[in-house]
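As structure tokens, one chain now follows by itself in the form predicted alone.
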Amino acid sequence: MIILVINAGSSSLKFTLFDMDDDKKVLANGLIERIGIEGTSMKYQNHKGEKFQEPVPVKNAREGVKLATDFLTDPKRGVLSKLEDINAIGHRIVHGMEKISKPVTVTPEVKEVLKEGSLLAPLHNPHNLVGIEACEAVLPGVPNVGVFDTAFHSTMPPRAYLYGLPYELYENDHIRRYGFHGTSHAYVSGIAAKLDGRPAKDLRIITAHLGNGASITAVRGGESVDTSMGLTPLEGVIMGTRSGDIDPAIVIHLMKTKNLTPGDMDNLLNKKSGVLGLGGIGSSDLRDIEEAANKGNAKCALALDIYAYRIKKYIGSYMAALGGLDILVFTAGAGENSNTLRASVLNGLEGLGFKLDPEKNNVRSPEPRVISAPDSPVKVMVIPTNEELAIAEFTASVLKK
């Protein structure tokens, strides 16, 4: 079964082609960036090691999908003899609201949910829909499957997803915690159970997805029971440019005293805060923050301390919610690659059952691995996330049904 995975953004199109019958092999992948603006370029490589990176004349998502499929079937650097070899297309979609709780074949009704979800995910859902319609135009007749970031968190109980607001705001306006990064959390928690050797139904797992966007999820019996992101991806731990949890009155105070508009406030909290705002060096990349801190930059050192502390607090609160913990998983860019961040997060948590093995923690590897000591009551793992593979697996399962 050949599955094409598409992740369509506002000005980018990421694609990966899998052969699910050949050990889920990646046949080819690529990224088209700056679509519709100056400097549009494409990166492409196939499983034979052939690569391409050049400017391309792509003005919209449909042209992007057409270019991607042209490369996949190109006689020289392609990997398919014809487009009809593609059995299905899996799409990463951010928001399914409460109406979609699992991967689904895209129908007109599903598209309406995407449009409705655009109110809550205006930076993502509209572009996800454009990507689907581009695939429908270029690859007519090939099933499209939507895999939703919010779906994994649909198992949260009301006590976890409701806010302390008038109940009619939930009933009438759908104001609640939805959570994001669900495909990543589902994937790494499943790999963690396999690596541990115990059935997922018997495990309490916390997954820490720590990239430029960051979220923590409590998983019991293979299901999400709580997660740090909320109605939007702004809530939760401090992130690259997002503030994470703050006192809501700060918003009111700043709008009054600095005469800020809702747009100004949105820009401040989503694009100018987090470690970018705290570090003050013009970068939200944790590697840059760590480098500056190591050179004596006090603000960057403080930013790292605050970042790790907020993650630590979420881990503690979710241990309480789960009634204990069997496995903690670090994943995504910083979670997978920063040994100092992992050590900082777990420093002082020995009394809660965490015993890190420093040598294992310092090893960098693309493989899932245990980094805790053999006698650690809680296993600590580093598991590289693979959202594209997870989308392909979900898509294949929908197709088989």
Ligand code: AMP
Second form
Amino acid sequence: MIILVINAGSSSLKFTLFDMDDDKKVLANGLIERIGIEGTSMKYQNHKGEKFQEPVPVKNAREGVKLATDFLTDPKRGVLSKLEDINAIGHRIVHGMEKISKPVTVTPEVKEVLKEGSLLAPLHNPHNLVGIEACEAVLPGVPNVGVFDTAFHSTMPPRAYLYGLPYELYENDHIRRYGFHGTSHAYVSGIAAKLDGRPAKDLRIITAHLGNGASITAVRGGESVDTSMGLTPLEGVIMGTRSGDIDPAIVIHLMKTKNLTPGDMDNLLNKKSGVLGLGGIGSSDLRDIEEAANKGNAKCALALDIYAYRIKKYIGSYMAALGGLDILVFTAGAGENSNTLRASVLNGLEGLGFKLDPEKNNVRSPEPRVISAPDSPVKVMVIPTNEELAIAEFTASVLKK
Ligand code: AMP
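Can I get the form predicted in complex with the named molecule as well, since the one above is the form predicted alone?
The complete assembly is shown below, putting the previous chain first.
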């Protein structure tokens, strides 16, 4: 089964082609950036290692999908003899509201949900829909499957997803915790259970997805029971440029005293805060913050300390929510690559059952692995996430049904 995975953003289109019958091999992948802006370019690579990187004349998502498929079937650098070999297209979609709780074939009804979800994910859902419609135009007859970031969290109980606000705001205005990064949390918690060997239904797992965006999820028996991101991906731990949890009264105070508009607040909390705002060196990349801290920059050292401390607090609160813990998983850019971050998150948590093996923690590897000591009551793992592969697997499972 050949699956094309599409991740359509506001000005980018990422695509990956998988052969699910050949050990889920990536046949080719590519990224078109700055679509509709000056300087549009495409990177493409096939499984033979042939690479292409050049400016391309792509004005919209439809032209992007057309170019991607032209490359996939190109006699020289392509990997398919004909487009009809593609069995299905899996789309990364951010918001499925309360209506979509699992991967689904895209129908007119599903598109309506996507449009409704645009109210809560204005930066993502409209572009996801454009990506689907581009595929419908370029690859007519090939089924499109939507894999929603929010779907894995649809199992959260009301006590986890409701805010302490008037109930009507939930009933009438859909204000609740939805959670994000669901495809990644689902994927890494599944791999963790396999690596552990005990049945997933018996396991209590916390997954820490620490990338540019970051979220922590409590998983019981393979289902999300709580997660740190909320109505939007702004809530929770501190991120590259996002504040994470703050006292909501800060918003009111700043708007009043500094005459800030909703747009100004949005920009401040989503784009100027997090380690970018705390570190003050103009970078939101944890590698830069770590390097500056190592050279003695006190603000960056403090930013790292706050970043790790907030993660630690979420781990503690989710251990309480789960009534204990079997496995803690670190994933995504910083979670997979920063041994110092992992050590600092777990520093002082021996009493809660975390015993890190420093040597294992220092190993760099693309493989899923255990980094705790054999006698650690809680197993600590690093599981590289792979959202594209997870979307391809979900798409294949929808198709098989
Ligand atoms: P992602 O969103 O999963 O692609 O993660 C990207 C982020 O991971 C980067 O912006 C960095 O903050 C972080 N990251 C990647 N590699 C490292 C590393 N070796 N050490 C610390 N942080 C890293």
